[in-house]
Structure formats: structure tokens, C-alpha cells
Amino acid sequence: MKGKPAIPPIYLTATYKFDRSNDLIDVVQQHEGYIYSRWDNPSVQEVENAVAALEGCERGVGFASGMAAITTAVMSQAKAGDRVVAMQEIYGGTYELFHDILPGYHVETTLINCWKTDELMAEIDKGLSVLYLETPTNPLLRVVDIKPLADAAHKKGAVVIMDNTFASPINQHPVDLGVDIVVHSATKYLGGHHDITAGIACSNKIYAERMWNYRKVMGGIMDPMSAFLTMRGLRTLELRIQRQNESAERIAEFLDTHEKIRTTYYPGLPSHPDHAIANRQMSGFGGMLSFEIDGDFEQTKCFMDKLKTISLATSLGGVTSLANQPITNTHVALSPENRAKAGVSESLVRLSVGVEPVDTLIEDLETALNAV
């Protein structure tokens, strides 16, 4: 073949053949090469390397979902008798891991509201093995000042893990602020088209090797087709993020002055409580925002049902704009008391801004608000 493919092929193989036994033995012992796709796959390694480069890390580890990346990253660093400190405002699945699963393995978990910096510092000072952060938060877009927390955790010998899904590597570089392991739900911005389920964790080689070993045993590797589609998403990631940043800011400004909106949560607004931190540690404010309808649960449902261009769906970060009520899906696992602690009200709407014309999205929001 004289020409070479512009796009690398998908390696849809479960196993790999060898001409000599010694070659197979070398792969098993050195972890260089391929023997079985639960261990490694060329398509998966390509996207692992690409995301690691975007995050400024030495190595990436690909997973079957964002939650597989989170659980493996945390469990590779926390053993029985250890202590994990995390923010209260974490993704619902992560909350279940910390609240329901880890205590059963005798791992102590402490969750503190992310804006209570003094309390977080006090808990870190008590000693910990893992500090877990997520910023901007889901769904209120609170922005955590990463560096002082990471520095304090490192003084106690802890590993700092952070979910960077909402920001993406385009808007925020956690390793520059002291984070050791950066996790993503690649289902969201990295894939970008609502057609895969995948996760990535990036770190130095030592932490990555440990996560790789856990993944090999627990079996949560990314599949080759999802890896291929994530690579497709990465090729337009910066373009999409730039468009989503710009559109989200315009929509936030529109909602912030609307008579039927009680509160708008977007770190790009000067009124946002963490605007100064976001301005300092982010290069863009992201395509996610949330807002509270000036009404009750039923009125908010009415608003949701009137949306046409914006789809009623969970997930986020793709080319299509999506909206949901966190109380009905992303945070349904939380008790009413814990939802209140997280600031998730019955009239809260989360909006993931896609790449549609922004005027079309604003018109859709205006029409739905007029029906409330």
C-alpha cells in the first residue's frame, strides 16, 4: 500500500498472536506490547497518550466509563484504615462511592462543603491518604481554589485526585496547581458527541502503573471503538470548547437578567461567588451553567417540557445542548437532606450548552420561560 491512512485504524481484537514464546513472555513481564485487550489495546493507548499530553501528564489510563476511572483511581490509592477527604459537592456516583461503598472496605470518608475552606483545611490537617476534588462542581458550578488545598494535602503525604470533566483540559490544567491524578468522564467533552461511554485518568508513571494494575484485575478498560471515537472528539475539542464557552457566557448573561429566573450559576458572571478564583485558575469558564426557575417543581417541569431545541436528557459536554433537573436524575441518589446541603433545589435546571447557534438557544429558553 503506497498511501497511509490519515486516521489510525480501530484495533478490534481481543487477543494477539506471537511467532515465539519468548516474545509473549517479554510482553507479560515487561508490560510493553500487547497480549490481551483487557490489559492493553493500540486504539486505547493512542487516546491515553493524547489525553495525557493535553493534561500535561506522563501517562493516561483508559476506562469503560468516567465512574470506572474515578473508582479505580481512588481505590488504587486508598486501603483499609485510610482516610479520604472530599468535597460535599461531588458527582452523584462519586458521592455513592464515598458514602456507601468505601466505608464497607474500612476506608473513612469525610465530606465538607467546598466553599468552607477553613473546615477543609482542618480536616486535611487531621491526616489523610487521599484528597478528592471536583471543580467546577456539578450542578452549581462552584469553583474550588485548588493549589492551597493540594499543597496542604501533600504536606500530609496525601495523593490529590481531581475530576476535571466540567472544565476539560482546554479550560483548566489541574497538574499545574498540584493535582496528582486527573480524571475525566470522556463520555462528556472529550468524546463530545453523546455517542460513547468512557473514562480517562492521567498522572505520573508511578500512579498510572498502579491504576493500570487495578484496571487489569477489575476489567474496566475502555473498548477500542470508544477509544477511536474519543480520538475523533479530541480533534475538535478546542474548537468546540471555544464555541461552548462563548455561548454559555451569553446565555448566562441573558438568564441573569430574566424576570422568571431566581438565580443563575455561571463562574463567568461577576456575581458568581467564585468568579475571582475562576478568573485566576481557568482559561475559559466552560459550557455548563445552571439556574433556578422562580417557581416550584411543577412549574420547572413545565419549563423543561416546553424546550424544543434543547433536549431533555442527562449527560453533558456534547455538540447538542441538553437540560435536566438534577433532583430527578443526577442527584436522585442523595437524600433530601444531602441535596439541600449540596444546594440542589426542586427548581434547579442544569444546562449543557452545545454548538448550536446561540441565538437559537436563547430563543428556545425564552419561549419555554414564557410558558411558566
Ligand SMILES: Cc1ncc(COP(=O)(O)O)c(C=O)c1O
Given for the second form:
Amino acid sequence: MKGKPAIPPIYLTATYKFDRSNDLIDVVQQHEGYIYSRWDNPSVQEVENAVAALEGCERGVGFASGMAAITTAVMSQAKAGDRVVAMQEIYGGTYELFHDILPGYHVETTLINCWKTDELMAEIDKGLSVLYLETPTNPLLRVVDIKPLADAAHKKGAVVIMDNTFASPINQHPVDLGVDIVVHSATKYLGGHHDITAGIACSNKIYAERMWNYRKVMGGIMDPMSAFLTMRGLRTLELRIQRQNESAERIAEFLDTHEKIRTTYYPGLPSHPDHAIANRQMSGFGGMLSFEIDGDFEQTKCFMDKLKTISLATSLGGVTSLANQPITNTHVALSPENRAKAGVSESLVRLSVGVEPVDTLIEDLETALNAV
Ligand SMILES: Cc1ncc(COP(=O)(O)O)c(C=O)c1O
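Output block for the form predicted together with this ligand, input the form predicted alone:
Zooming out: every chain and molecule, the one shown earlier first.
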């Protein structure tokens, strides 16, 4: 064929054929090449290599969702009798894994408020197998100082796993701060278009080999179509993130001085409690922010209903802006007491800033605020 495809094709194949039995035996024994798409697939490997390079890791392992990446990463490291210490302010699905599922497998889990650094350190000092972090947090964008926690965990011989979904590899490099396994919901910024569900975990070759083995058995590999679309998203990742960083910063400044806004949570604002840590550990403050309307639940719902450019939807990290009221969806399962502890009030709104013109987004917010 003269002329090659500029973009690699999607390898929609479940299996691979061989000319000689010895070739098949080589693949099975040496794990190089392809035999069955639950083990490996060229489209998935392209994404794995690209994200591993972005994260500064030796290898990536692609999954069917962020949760498949997280559960496989954690379960490949924590066995019966082990202890996992995690921050309490982690993604809801991850919280369920630690709170509801792992104890059933005799893995002890301890969840601590991320802003109580002394308590977190004390729990790490008691000994652990896995330290699990996620920063910035959802929905209040708290920023955890990764390096001292990772160093303390390593002193106890633990593996440090971190969810880098909110920041993306453009804004934050966890491995430079001591993290061993970085996980992502590729559904969010990596894919970037709200059209796939996918996940990835990156690490050195040893941890990756273990995750690969678990993935082979648990069966949660990324599908080739999602891999193709993630790859397409990655080609514009840096551009999108730069734009989303800039727009989110402008929107946070606009909201911060607005009379109908009680509080704005954005790590780029000097008033944010973790601004100094974010400044040190992130190269951009990200496209996520949240704010409290100066009103009650009904007034906040009224604000949400008036948004036009910004869609009322859960999820984040794509080219179109999305807003939600955490109390009605992501945090609906929390008791009022736990919600209060997590700082999730009835007037809190979370915003994922897309790539639309920022003036259009500010106008949309202004119009909806005027209606409150
Ligand atoms: C920070 C974070 N981690 C993990 C996940 C889970 O990802 P997925 O929905 O792709 O399984 C999400 C989903 O919203 C998330 O926000």
C-alpha cells in the first residue's frame, strides 16, 4: 500500500492469528505480541504508552473505566491482613471500595479527613500496605501535600496510589512527588469529550505487571473504540487544559467578588486554604471549581435551571462545561451529618469548565445568578 494511515486504525479484534504454533507459544510465554484482546490490544497499548509517557511512568495499563483502574490497582496491592490508609474526601466509588468492599476481604481500611494532616501522619506511622490519595478533591478542591505523605508511607514500606483525574498529567506529576501508581478516570480530561468510559493506571514495570495480571483475570480491559477516542483526546490534552486552566481562573475571580456568591473554592485563588501547596505542587490550577450560592436549596436549583451554555450534568473534564449540585447526585448517599463534615452544603455547585469562550460562560453564570 502506498501511503500509510496518518492515524493508526482501531483494532476491533478479539483474537489474533499465527502462521506457526511456535509464534503463539512465544507470545504466551513472553507476553510480547498479542493473543487475545482481554490480555492486550494494539489500540489500548497505544493509549497505555502515551499516558505512561505523560505521567513519567514506565508502563500504563488501560481499563474499562476509572473505577476498574482504581479497584484493580488497589486490589493488586492489598491482600487479606493488610491495612489501607486513605483520605476520606475521595471519589464516591473509591470510598465504597474502601468502606464497603475491602473489609469483606479482610483488608483493614482507615479513612481520614485530608485536612487533618497530623491524623493522617499518625495513621501512616502505625504501619500500612497502601496509602491512597486524591488531590485536588471533589467537590471542594482541597489540595493535599503529596510528598511528605508519600515519604512517610514509603518509610513503612507501603505503596502509594494516587488518583490524578482532577489535575490531569498536564497540571500535576505525582511520580515526581513520590507516588508509585497513578490512576485516572480517562472518562474525564484524558478522553475529554464526554463520549467514552475508560481508565488507566501507570507505574513502574513491576507494579504494572501485577496490575496487568489482575486485569487479565478480572477482565476490565479498555475496549479498542474507547482507546481510539482516548488517543484522539490526548492529542489536544495540553491545549484543552491550558484553556480550561485560564477560563477557570477567570470564572473563579468573577464568582469570588459576586454579591450572590458566599464562597468560591478554587486552588488558584489566594484565599483558598491550600493555595500555597497548590502553587508549589501543581503547574496549573485546573478546570474544576465549586461555589456556594447565597441562598437555600430551592434558590440553588433555580440557578441551575437557568444555566443555558453550561449543561446540568454529572461528570467533568470535557470540552463542554458541566455543572451539578453535589447534594443531589454525587453526594446524595451521604447522611446530612457526613455531608456537613465533608463541607457539602445544599447551596454548593460544582463546575467543570469546558473550552467555550470564557465570556460566554461568565455571561451564562451572571444571567442565572440574576434570576436567583
Ligand atoms: C476523581 C475521580 N476518580 C475516579 C472516577 C471514576 O471514574 P469512572 O466513572 O470512569 O469509573 C471519577 C468519576 O467521576 C472521578 O471523578
